[in-house]
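A lone chain, given as structure tokens: the form predicted alone.
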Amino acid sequence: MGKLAINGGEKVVTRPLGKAWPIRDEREEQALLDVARSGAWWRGAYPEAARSKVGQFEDAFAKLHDARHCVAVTNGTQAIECALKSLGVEAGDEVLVPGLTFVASATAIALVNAVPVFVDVDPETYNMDPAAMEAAITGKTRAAVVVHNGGYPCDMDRVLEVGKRKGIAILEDSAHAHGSQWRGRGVGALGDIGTFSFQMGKTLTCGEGGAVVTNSSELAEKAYSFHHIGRLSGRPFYEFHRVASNLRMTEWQGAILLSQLSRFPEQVETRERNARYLAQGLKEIEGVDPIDRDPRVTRWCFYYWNFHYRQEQFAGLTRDRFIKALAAEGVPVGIGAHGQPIYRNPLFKRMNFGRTGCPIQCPLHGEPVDYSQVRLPVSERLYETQALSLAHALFLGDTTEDMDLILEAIRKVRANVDELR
């Protein structure tokens, strides 16, 4: 029998780490009861001067992210669609998107009839590489969807400089980054417009939901209209100005989000404290490295905490074997970024865009596109050999005891690596 749990040895972690997610108590129950009793289950039940639960949440969430405007919507995917429409993205346009993120960052582009163009990422942050972003810009590029992967902010100084110089809009996909800050300012409204998700696993959740934030009054008005069937604020209710869908958030969701927001600051502080402790411990273990945190990242509110595996420093042990060994020790480790590069999904490899092939084969675009030929070497290497991640709920322990257990498990695997090779 070996020392490692994967070989029959005693495991390091014998209880759940962190806290079960989502965290809830009587506040959520009372909030839902209040909505039920009110009989006003959608924001339209309130006069314009009054603030519904959704409206109250929009105000609070905008403040959290240093944004002037927030429009709450049905989910994170449709938040991106709404934001792209607000930016004027249409058929024939190209929109840049990192190859290593959740598929919705790209499919939302196709759903507004534009063409996704995949861009490689920075190997140390897993975010879109600004140099690769600039190199991918063509005369058809209208915007870039930059994703704060895992909640770690992109290099917004470089991204915004490229966007301004090249004349393209910057949309921040902040689905992982509720509360994260770059140079002391909340992500999402640093670029032209930003989006968030409140899906079940996110650090701020109501089961399903999303938001669009911006500092532009013009873009906010468009986002409001696109989420509200083409209506304009202050105009007659049955007067419609744009071709648009109904993306309105319900009062139930708004009430839950307000309750969740009440405990959010404490959760952010707890995650940050534990993450810093874990990062310091990882620096002492050869073969695993935390992200070298940029001092401009003044707050990192992560959906999952990315870090690095260095196979060449870990006696040649493959990353996937390392993950299995840690899982056996009781530490659930993922690879972040929701799996393989987006363009490796059957949708893109098989060019499965329906009978007409639009928008990819749209005559307004007029350029050949074959995603089966896309190769982003950094994204592929990270997915296959380097990327590691830990879910945010693992960092919600009241003390650093859970972090010590994670470190102990990694040290144990490192010390007994010969058992695995």
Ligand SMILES: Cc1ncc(COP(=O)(O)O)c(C=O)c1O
Given for the second form:
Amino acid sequence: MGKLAINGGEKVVTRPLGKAWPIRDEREEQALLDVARSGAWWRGAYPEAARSKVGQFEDAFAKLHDARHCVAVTNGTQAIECALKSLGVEAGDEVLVPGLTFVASATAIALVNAVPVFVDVDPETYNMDPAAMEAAITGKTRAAVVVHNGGYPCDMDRVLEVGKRKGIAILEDSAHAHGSQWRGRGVGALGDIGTFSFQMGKTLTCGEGGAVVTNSSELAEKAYSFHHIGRLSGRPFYEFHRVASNLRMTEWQGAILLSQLSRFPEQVETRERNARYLAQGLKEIEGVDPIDRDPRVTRWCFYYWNFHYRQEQFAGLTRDRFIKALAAEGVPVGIGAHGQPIYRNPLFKRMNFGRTGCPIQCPLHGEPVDYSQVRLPVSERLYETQALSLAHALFLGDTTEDMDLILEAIRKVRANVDELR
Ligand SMILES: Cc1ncc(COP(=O)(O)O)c(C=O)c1O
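Given the form predicted alone above, what does the protein look like in the form predicted in complex with this ligand?
Complete assembly follows, chain above in first position.
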């Protein structure tokens, strides 16, 4: 028997860390009851849509992100589809997307008949590398879907500069980044258009849901139309202008989101306080580094708190063995909200696009595409050896006690690393 829990020793953490997610009480119950009793179960039941729960949420969420417009939708994947369609992305267009993100960032591109082009990420931030982004632009590139991975904002100065110079639209997939700010402004509407997810794991949730935000009234009107079966605001209800689906959010979701939003500022503060404490502690342990935070990241509201593992500084212990040793000590560390680089999934690796190969083998695109040949060295290295992350709910403890336990567990693994080799 060794000292480490993985070898039969005593665990450092013997209770759940953080708080159980989602946080809820009688306020959410009351909110649902109110909707049930009102009989107004969809926003159209209100003479003025803005007064519905969904309408109120849209206003509040737009404000949180310094956006002029918000359209609430069914989920984060369809939010990206809706935003891409609003940008005018169509068959034959290429859209850039980071190699290391959740698969929906890329599948949404194919779902609007465009061709995803994978771009490598920055090893410090896990976000699309602006230099690699620029190098991937061709005459067919119409837009880039940049992801604030884990909630850590992309270098929007460079992303926007490249987008402007090259004439491509910037869509911020902000599914991990509710409340995050770059230079004091909310992410999402820094580029042309942005999207969010309110799926249950997210830091603002109603079980399933999404939103599109923008500062452009033209794009907002298109997003409204694409989420509402092709209707136009102010036009007759039975008049349709586009091929579009029904992506409307229900009043149940709107009510829960309003309630969750009232808890949000305090949760952000708690997470930020605990994360700063943890980052400080990690700096004193060789082999585990917090992200070197850019001062322009004025608020990092994280879904996953990403950090780095350095095998060479951790006495050669592999990252995966480190994760297992920490799990045995009672600390659930992951590698982020993505898994393997997207192009390694069977969908892309086996070019699994159905009988016709559409939309990837598209005469309007006219170029051969073979995702089995894609190699993004940084994304692959991060996935295989460097990425570490802690889920946001672990940071919701009222004191820094949980952070101390996490640090103690890491220090213990470090001190007894010889047991693992
Ligand atoms: C980066 C990213 N984009 C998009 C989505 C899709 O959101 P949803 O699950 O609400 O469809 C997710 C979901 O986790 C995500 O992580």
